[in-house]
Structure formats: structure tokens, C-alpha cells
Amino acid sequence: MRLVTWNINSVRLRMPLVEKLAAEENPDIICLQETKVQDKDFPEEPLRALGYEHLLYRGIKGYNGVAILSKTPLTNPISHEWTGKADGRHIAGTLESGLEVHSLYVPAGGDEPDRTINDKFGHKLDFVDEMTDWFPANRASDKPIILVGDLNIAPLESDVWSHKKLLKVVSHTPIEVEKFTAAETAFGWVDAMRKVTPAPEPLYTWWSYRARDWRAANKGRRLDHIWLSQPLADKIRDVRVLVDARGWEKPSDHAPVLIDLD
């Protein structure tokens, strides 16, 4: 199986390159972050004609939304309403095989590291805590879950440019480090990226618009990642990020990341 996680930012405006994806990587499962659709207008049509029958998906109007597209059939479709806000940040289905999937947006949390005078920080932060919670408490570890998704944290020293001009800079400040290490260590999540990758090879996903050259700039973030349960660990044959399609035409600030599963 071949999945595909990848923030979009507009599934509509960037169709484009989801057809160039699907054309170039042929992916079973993509699964999308900030597609900023609203349910209604989600492009089912043009995507199905790729070949992905199978969608789930939850947005609203303008910002956030999640989804899966899948060529093979998803059943039990949930999406839960982290921190109680009907935001579009989740998605999850089970395929036929039983692998259930989930396609997740952390909020990226605003500009001040500080919840006391930046309520989009403490929003993100209580998001991880209950992410730390609501596995355990939901799902058995024992059973083959896949979560991948924009988790707008880099949690390792060679997950940014510069450990030491970013420390104090949203995504890879200590409290979120530390709270994204309870969430993944909570459920027993295998990072697939650096299981195959390991530190302290570098390793990013995400590159600012603001950056004229990003790729001579190379002042890159991991924030999108691929957690794997216990029994899919020893599934994983490669997991690419696909940094080339950062330079496609009209590209999102993040590039997709595959996975490669038996």
C-alpha cells in the first residue's frame, strides 16, 4: 500500500498538482490537511476521476478541512471535534483490510509561544494534550492505525534549520516538543520518517513562501508527519519526502510525504 500525506493548502486552487501526484506516485491513499473547502463544495468529481472512488472528508468555509481519498473502499468514517471546536482538523476511515487511517490538523498556533497572550497557542497546545489522551482512552494500540497529517510541531533538533534560533519560535519551542513526545509516546506511535531516516539526519517538509530560493535557502521544518502503530512497525519498505513537488507551479509551502506499507 502507498499513501500519500500532504498539506494542500486549497484542494481546489492546487488540483493541479494533486493530478500531478496521482500521475507521478501513484498513491492508494492520499490523504490531505488545509484543504479549505466546505463540504459542499468539496471537488468529488474531478477527483474521483483520478481514480479515487472512495473520499471522506470534513472542511469548512475558507480555512482548515481534512481528507482521504482512496481507490479502494473506507467504512466507519469519523471525525472527532478536538478541544470541542467543529473546526475540520480530523478525519479517519477503516479500509477493507482493516488498517484504519486518520488524516489530522494541528493548529499551527499563532505567532506568540505564549497561551497568556496568544489564545491560538493555548488552543494548539490543550489539541496535543487531548491528542495524548484520546488514543489511549479510544483505540488499542494493538491494532493497525495509521496517523498522518500537517502536526505543525518539530519536535528534533535536525527537524529545523537551527535548533537554537528556533527554540523560541512556534512549532519547535519546549512545551510543544515536550507535549508532542507525551502525545506520541502515550500511544506507543512509530515515527516512520525516522525510522527510516534517522536522526540527526536532516529532515523537512516545510519551507516558507517568504524565502525567495527556499531550495538554496533550505530553511526547512518537519511539521507533517506519519505515526504508525505497534503491529505496522516492521511494514514500513520506504517513506519519502517528495521535496520536489515544494518546487511545482503554484506549490504549497509543505511537500508530500510518502510511506510504502506491506
Given for the second form:
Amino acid sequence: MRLVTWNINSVRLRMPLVEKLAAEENPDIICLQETKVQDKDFPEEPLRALGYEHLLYRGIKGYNGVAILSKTPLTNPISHEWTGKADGRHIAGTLESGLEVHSLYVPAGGDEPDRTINDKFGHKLDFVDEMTDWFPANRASDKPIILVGDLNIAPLESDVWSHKKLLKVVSHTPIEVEKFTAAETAFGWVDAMRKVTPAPEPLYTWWSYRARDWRAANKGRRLDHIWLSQPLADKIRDVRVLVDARGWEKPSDHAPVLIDLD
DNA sequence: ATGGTCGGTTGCCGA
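Please give the other form, namely the form predicted together with the DNA, since only the form predicted alone has been shown so far.
Entire complex below, previous chain first.
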């Protein structure tokens, strides 16, 4: 089974890139974040035409929004309202194999890493705290689950271009890394990207639009993640960041991440 | 210390 996760930054604007991804890699499942489309406007027809006939999505007007595109049936849709908000950050469904797929978009958290002056940072921390409680409490530990998406935190030193320079930059602050690690520990799952490419090998999935030459500067961060529950831990065949997609015409600022599972 | 670029609820806000 081949699955790709991608923060697409507007699915309607970047439909040609979804087509290119489908043509080049032919994933069975594509999980999207930042679709930026409300449900009534979701582009079902062009996605069905690509072979993704089974679609789950949850979006609001203008921002956020997540989706799962599948060639085979998806049942039992779930969308948890994290921190009590129905803001299009989570969709999940179950494949015929019994594998449960979650597409998640954790809040970016704004610019200032201080919840007393920045509500968005507080929202992000509360969101990760709720993940830490929700998954272990609501999902059996022997169930095959893949959780993917833009988690908006780069936890390891080698997940950012400069650990020292990013210590006060939202996405890599100590409090975020602490909460992210607490979630990983509570889940007891596997970081599939780092199982295939262990630290300290640099590994990034996002490069800012603001760089003159993103590839030459390579000031990246690993904000997108693939977590596997224990029953899937020894099923990994390969994981790749599709870095070239960051250089396609009119790109997202995130690269897709691909996993092949037995 | 600053500004740099995107997309959409556009002339701002969120990223």
C-alpha cells in the first residue's frame, strides 16, 4: 500500500500538482492538509477522474481543511473537534484491510511563542495536549492506525536547518518539542520517517516561500509526520520526502511525504 | 533587527 501525505496549501489551486503526483507515484491513498475549501465546494469530480473515488473531507471557508483520497472504500468517517472547535483539522476513515487512516492539521501557532500574549500559541499547545490524551483513550493499542499530517512541530535538532537559530521560533521551541514528545510517548507508536532515515541525518518537509532560492539555502524544517501504531511497526517498506515537488510550478511550501507499507 | 512570499474570507489575516 502506498500512501502520501501533503500540505497542499489550497487543493483547488493546485489540482494540476495532485494530477502530477498521481501520475508519477500512483499512491493508493493521498492525505491532504490546508485544502482551504469548504465541504460544499470540494473538487470531487476531478479527483474521482484521477481514480480517487472514495473521498473524505472536512473543511471550512478560506483556511485549514483536511481530506483523504482513496482508490478503495473508506468507511466509518471520524472528525474529532479538537479543543472544541469544528475548524477542519481532522478526518479519519477505515480501509477494507481494517487499517485506520488519520489526516491531521495541527495549528501553526502564530509568531510569538508565548501563550500569555499569543492565543494561537496557546491553542497549539492545548491541541497537542488533547492529542496526547485522546488517541490512547479512544483507540485500542492493537489496532493498525496510521496518523499523518502537518503537525507543525519539528522535534529533533536534525529536523531543522539550525537548532540554535530556531529555539525561539514557533515549531521548534522547547515547550512544543516537550509536548510533541509527550504525545509520542503516550501513543507508543513509531515515527516512520525517522525509522527509515535516523537522526542526525537532516530531514525536512517544508521550506519557506520567502527564501530567494529554497533549494540552495535549504533552510527547511520537518513539520509533516507519519506515525504508525505498533501493529504496523514492522510493515514499513520505504519512506521518501518528495523534495522535487517543492520545485514544481506554483508549488506548496510543503513537500509530500510518501510511505510504502506491506 | 529586519524583511522576505504565498492563498483566500483580499486590500487584511493566517501561514
